[in-house]
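In structure tokens, one chain follows: the form predicted alone.
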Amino acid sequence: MNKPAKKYDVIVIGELNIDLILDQIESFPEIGKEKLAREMTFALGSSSAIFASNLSSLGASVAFIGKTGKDLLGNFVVQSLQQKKVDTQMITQNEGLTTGATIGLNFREDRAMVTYPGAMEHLTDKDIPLDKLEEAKHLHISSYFFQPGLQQYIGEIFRIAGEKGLTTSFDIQSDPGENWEINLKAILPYVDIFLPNEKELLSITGSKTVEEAIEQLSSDVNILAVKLGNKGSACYHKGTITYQPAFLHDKFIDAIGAGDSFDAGFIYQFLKGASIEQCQIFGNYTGSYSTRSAGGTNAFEDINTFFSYANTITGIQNGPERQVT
């Protein structure tokens, strides 16, 4: 008997907020002084939402589980996801909460951010409709440290997803408290693809090099894809580390969402059954492409142009499609 088709390629569980991005700043702010920014962008924020939005733009069918306030910013978040064809039926908008926001200050290729977490801190296991997971092929969770109400349940959620036949991915993201306390032993055995960046990987392992960190996690991870910024990425799988260079260009605007875009490219190819090498190369390209526009999602407005460049530069032939399969 054939298995029934899945409703979604991917379900994303994560935080939701908006980004207010200031560009063309003479220098970072100083106490007691005022600086001018010459460009401002108001956009969908949060690692999870940027990942979901860009993965949907690539052609995957995506649904989101999260929480916002029932306010103007929350409406903007939900509408932005809907415009990218992300299913938002499982997002809760709570009148007693305020939607979070991140103020981002971009200076050349560096940035500083201040985040008001708001509703994202109030997402708990009770907000996760576990019975809905079986409607998807893959589960992605992001931003561990921004969701204290969910932290102790993430390993269990991944375990349940695996039992329901889903593949899984996890992007830990930054820790604003710089404590980096996480029980990886309770999470990584249930994760198919772990997607930290270099700083995050070194911080959670206490290692000095990527190779040392990979060695430390090698018994617990299946696929470990490490984002290395303008150095590209490193990928560990079945005892082998593979490095792929970045796709550098001269149209850089900002790096907001570049890591989430890498995740989207990697998972898009993974769902298509591509090799790990192809997933890594395409993730590098997608992350690089996102830096051509301000904010994490604006570069993917013209998806036909994205794929045209991708086919030429990566040698991996793709095209926009509504479903991955």
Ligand SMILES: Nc1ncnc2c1ncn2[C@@H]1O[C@H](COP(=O)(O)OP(=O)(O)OP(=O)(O)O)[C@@H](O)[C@H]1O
Contents of the next structure:
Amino acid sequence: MNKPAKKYDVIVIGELNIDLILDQIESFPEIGKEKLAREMTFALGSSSAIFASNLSSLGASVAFIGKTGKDLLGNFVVQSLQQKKVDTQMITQNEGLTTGATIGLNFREDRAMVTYPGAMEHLTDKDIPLDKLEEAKHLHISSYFFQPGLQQYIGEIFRIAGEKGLTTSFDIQSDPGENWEINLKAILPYVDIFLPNEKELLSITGSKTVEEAIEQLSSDVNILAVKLGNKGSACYHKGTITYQPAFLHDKFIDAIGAGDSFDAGFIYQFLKGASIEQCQIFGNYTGSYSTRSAGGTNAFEDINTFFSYANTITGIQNGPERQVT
Ligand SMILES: Nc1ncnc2c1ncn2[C@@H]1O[C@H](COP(=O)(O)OP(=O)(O)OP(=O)(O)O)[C@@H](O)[C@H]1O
Ligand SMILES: [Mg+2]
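Having looked at the form predicted alone, could you now put up the form predicted together with this ligand?
Once more the chain from above appears, this time first in line as the rest of the complex follows.
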């Protein structure tokens, strides 16, 4: 007998907030002075939500487990995900919690950010309906350091997901406290695809180079995809490191969500059974594509153009007619 089809391709567990991004600022902010920005974007923020939204735009069926306040920004977050067809039934909106925000100040290819975490810090293991995991093929968790209520359970959640037959991915994201304390041995053995960026990888391993860091983690990781900004990415699997260059272009707006978009492109291909090399190339392409529009999700509004362009520049065929499910 055939196994029943899964309800979701991917369940994402993670943090939720909004982004307020100021662009074209006349000069660097200074205490006691007021500067003008010539562009402003108010958008869905948070690594996990941007990943979920973009993966759903690509055609996967995605559900989200998370927490917001029962407030204006929380409603905006939930509605933004719903607009992208992400299933939000497992998001709780709590009275007494405030949905957080990240204020981003863009300067050319980089940015300064201040985050008020709010509700995201209150997501704990008690909020995770573990029995729902079996409704998905894959589990993704992001933003380890922003979720103190969840940190100590993440390894165990991945382990349970693996037992239930799901594949798993983990994007650690930055540590605003710059302590980088994490028990990788309790997490990585249960993660199929680990997706840090270069700075995160070097910081958690205390290494000077990507190669040294990979060497250190090699006994615990399965697939390790390291995001290298405009240098592209490095991918380690079964003893081999493969570098793939970025798809550079002259339409760069900002890099917000480029890493989450890389993750979405990589996991999209992974779920379709593509080779790891194709996952990596498509991740680079998806990351690059996200830098063409302001914010983390805006680039994926017109998904047909995304796919036809993908076909031209990566040679990978991915039309919406070949969706994950
Ligand atoms: N300026 C750029 N031009 C083209 N491609 C880019 C550029 N910046 C990033 N990318 C692509 O996007 C991918 C992910 O970007 P990046 O390395 O900035 O991730 P990240 O630091 O995790 O980002 P995030 O802040 O979203 O978490 C890169 O591996 C690269 O392929
Ligand atoms: Mg990142």
